[in-house]
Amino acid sequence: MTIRVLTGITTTGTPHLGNYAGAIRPAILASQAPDAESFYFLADYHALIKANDPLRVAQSRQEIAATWLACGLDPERVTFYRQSDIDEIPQMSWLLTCVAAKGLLNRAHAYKAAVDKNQEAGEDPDAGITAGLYMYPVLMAADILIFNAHRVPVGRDQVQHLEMARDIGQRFNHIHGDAWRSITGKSGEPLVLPEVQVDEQVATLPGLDGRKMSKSYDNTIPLFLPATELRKKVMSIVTDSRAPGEPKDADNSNLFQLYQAFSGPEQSAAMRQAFADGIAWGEAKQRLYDRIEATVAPLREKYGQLIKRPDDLEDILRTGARKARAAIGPGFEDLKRAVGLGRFAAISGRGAETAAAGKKLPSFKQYRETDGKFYFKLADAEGMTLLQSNAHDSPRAAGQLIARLKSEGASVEETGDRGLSLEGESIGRYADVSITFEKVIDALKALREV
C-alpha cells in the first residue's frame, strides 16, 4: 500500500543549520522511501500570520524553495508546490470552518498563549490577535485533508494541530458523509483522518549560546553563509573555561552536539576521544567548521545557482502545483456537492437521483475518545448505531479493521456476551439490546455490494 505523506514548510526567515539537520535532511531522506507518495509544500499563506512585510515574505519563499531543492529534494519524485498556488485550499478551509467548533479553536496553544500574554500585561485578552492566528488550525486542516494524507510528520509542538485536523475532519464526515456517499456511490468517509507521526529522533541543535538554535533567540548559524562568515560564526560558539589538555565533557557540550550532527559514527567517536584527551576549544571549533563546510559547500553552490534563476524555481513550483491539483482531482467537487455547492447541473446527476430515491447506505464512523483511544461505530442506513467497536491504539488499526469488515463481513460471528468477532478476534459489541445479529450482517452485506 502506498502511504501519502504530507509535509508543510514554513516560509518565514532564513534557513539555518538547525533547520537542515532537524527537518530538511531527514524529510528528504524519508521522501525516498519506496512506499511513500510525498507532498511538500511552501506554507506561504501561513507565513502571512507571522509576517506583514511583503518583501520579506517574498524573499523567504524564494530562499526556502531554493534551499530544499539544493539539499536534494527531487521534484520529479515528490510533489513540491506553493500553498498559495492551490485555489482549492482556501475553499476547503471555508468548508471546514463551517463545521469547526469554536470551543475547539479556543483551546489552540498559540491562541491561548497570546491571550495569556495579554492578560498578564493587563491588556484586553484579544488585543493584537488576528483572525488569521485564531483560524490557523483550520487552514492547516485544509492543507492536510484536501489531499487525504495518511501521515503528517510533525514536531511534538505541532501534535495538537494534527489532532485538531482529525477532529475537524471527523466532524465534516459526520455531518456530510451521507450526502457524499449518495452523490459518489462510494462507501466509507469523505475525508481520510491523518495519522500523527512524531519523529523522536529528530535532532534539535544548540545555537551559538547553547540554547536551542532558533531565530527567536538570535543564536542561529545561517545554512548558506559564505565560508569565511561561517567560520567566524563557528568560532564564536560559547564554550566553558577548560584549558587545553584538560578533559572536556562531550555529552554536555553544545559544540560536540553540532559536530555529531554533521559527522558519521567513526568521526564522532574520534571527536569524543579528542574531548577526553583535552583538545583545545579552538582546535575543536576548527574541526567543527571543517565538517560543516564539507557538508554545506556543495549545497551552497547549488543554492547560489538556483537563487540566480528565479524563473527555473517558478517553473518547478508551477509544475508541482499542477501535480498537486491533479492529486486533488474531482474529489473536491464531490465535497462541494456534498455541502450543497457546485454546478446547478449537478442536481440532475446520479448523486441527486440516488438521494431523491431515498437510497442510503450503512456507514462506519471513526472517532477518538477522551481516553486517547480510537473507536468506530457501524450505523445502518437510517443512522441507527448497530455496532460499537473495541478500543484501538491508532486510527490506522481501527481503519484496517473497518476495511476487513467491509470485505469479510460475512465471516463475522456472534459471541455469548452479545459481542461480535471476526476470525476469532473480538471486534466489539452490539450498540443496544434491540440490535440483532441479522441487522449487523445485512448492513455489512450492503456495504460489500457497493
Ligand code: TRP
Second form
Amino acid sequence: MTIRVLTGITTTGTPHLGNYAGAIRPAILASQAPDAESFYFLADYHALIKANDPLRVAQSRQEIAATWLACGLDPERVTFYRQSDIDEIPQMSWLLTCVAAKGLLNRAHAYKAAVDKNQEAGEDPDAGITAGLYMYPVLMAADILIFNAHRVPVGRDQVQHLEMARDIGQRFNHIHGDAWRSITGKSGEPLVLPEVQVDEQVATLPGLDGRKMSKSYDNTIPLFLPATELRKKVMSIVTDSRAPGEPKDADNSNLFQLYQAFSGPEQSAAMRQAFADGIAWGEAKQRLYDRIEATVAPLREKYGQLIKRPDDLEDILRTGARKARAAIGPGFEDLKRAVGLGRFAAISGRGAETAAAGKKLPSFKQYRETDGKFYFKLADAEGMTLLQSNAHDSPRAAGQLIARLKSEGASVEETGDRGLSLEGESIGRYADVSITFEKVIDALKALREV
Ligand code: TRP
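The form predicted together with this ligand, contrasted with the form predicted on its own above:
To see the whole picture, the full complex is given below, headed by that same chain.
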C-alpha cells in the first residue's frame, strides 16, 4: 500500500532554520521515499488566524512557496498546493465542526495559553480571542482527513493537533460510518485516522536565546539571510561564560544542538570532542556558521531565482491544486451524502441516482428490537420482506454485513434449515415460506448494479 504523507506550513512570517530542520527538510526527505505519495500545502487559511495584514499574508505565502521549491520539493512528484485553492477544505471543516466536541477544543494548547494570559492580566478569559483561533484544530483536521492521509510529519508543538484530528475523525466515523457504508457499499471507515510523525533528532531547534526557535520569541535565524547577515546572527547566539580551553558540555549546549541539525554523525562526533577539548565559543560559532552556510547557500541561490517569477510559482500551485482536487475525487460527495447532504433522493436510503430516475429497488432496513440487539431486513422492490437477519451487538456490525451483502451478494448460499450464509457465516433466514433463494439473489443483484 502507498503511504499518503501530508503536511502543511502556516504561511506567516519568514521561514527560519527551525522550520527548515523541523518541518521542511524531513517532509521533503519523506516525499522521496519510493512508497510515499506526498501532499504538501501552504496553510494560508490558517495564516489568517494569526495575521490580518493582507500585504504580509500575500508576501509570506509567496515566500514560503518559493522556499519549499528551493529546498528541493519536486512538484511533479509531490502534490503541492495552497489550502485556499481547495474549496472542499472549508466545507469539510464544517462537517467536522458539527461532530467535534467543544470540550476537546477548549483543551487546545494554543487556545488555553491565550485564555491563561487573559486571566493573568485580569481580563475576560476570551478577550481578543477569535473563533478562528478556537477552530484552528478543526480546520487542520479537515486538511488532513479530507485526503485520508496516513502520516503527518510535524514539529512537536503540533502533536496535540494531530491527536485532535484523530479524535474528530473517529467521531465522524462513529456517527456517520454506517450511513457512509450503506451509501458507498464499501466496508471500512469513511476517514483514515492519521499517524503523527515527529523526527526525534531535530524536531525543534533552539533559537538565539536557547529557547525553542520561534517567531513568537523573536529569536529566529531566517533561512535565506545573505551570508554576512547569517554569520552575524550565528555569532549572536547566547552561550555561557566558559573561557577558551575550558571543557564545554555538548549535551546542554544550544549551539551544539544547532550544529547537529546541520551535520552528519561524524561531524557531530568531532564537534562533541572539540567541546570536551575546550573549543572557544567564537570558534564553535564559526564552525556552526560554516555548516549552516554549506547547507543553505545552494538553496538560497535557487530561492533567489524562484522569487523573481511569481507567475511560474502561480502555475505550479494551480497545477498542484488540480491534482489535489482530483485526489479528493467523489470521496467528498460521499461524505456529504453520509451526513444527509448531497442531491435529493427518495427517502429510503437507496442510491440517489437510481431513485432520481424513478426506478424502484430492493432495500435494506436496519432497526433495533426490544432485546436491545440490532437487526436488518432485506425487502424486494415492492417492499416485501425477503430476509430477516440474525442479531448483532452493534449497528456497525449490522451495517458492515449489509455492505458485504451489497458487494459480495453473489456468494450468498442457502443452508439446510431455510437459512442463508455468506462465506460460511450465517446471515439470517427467509422471512416466510413463500420466499425462494432466487428472489433473494435477484434482489442482491439489483442492489449491486446500483
Ligand atoms: N498547524 C501547522 C503548523 O503550524 C500547519 C498545518 C495546517 C498543518 N494544517 C496542517 C500541518 C495539516 C500538518 C497537517 O505547523
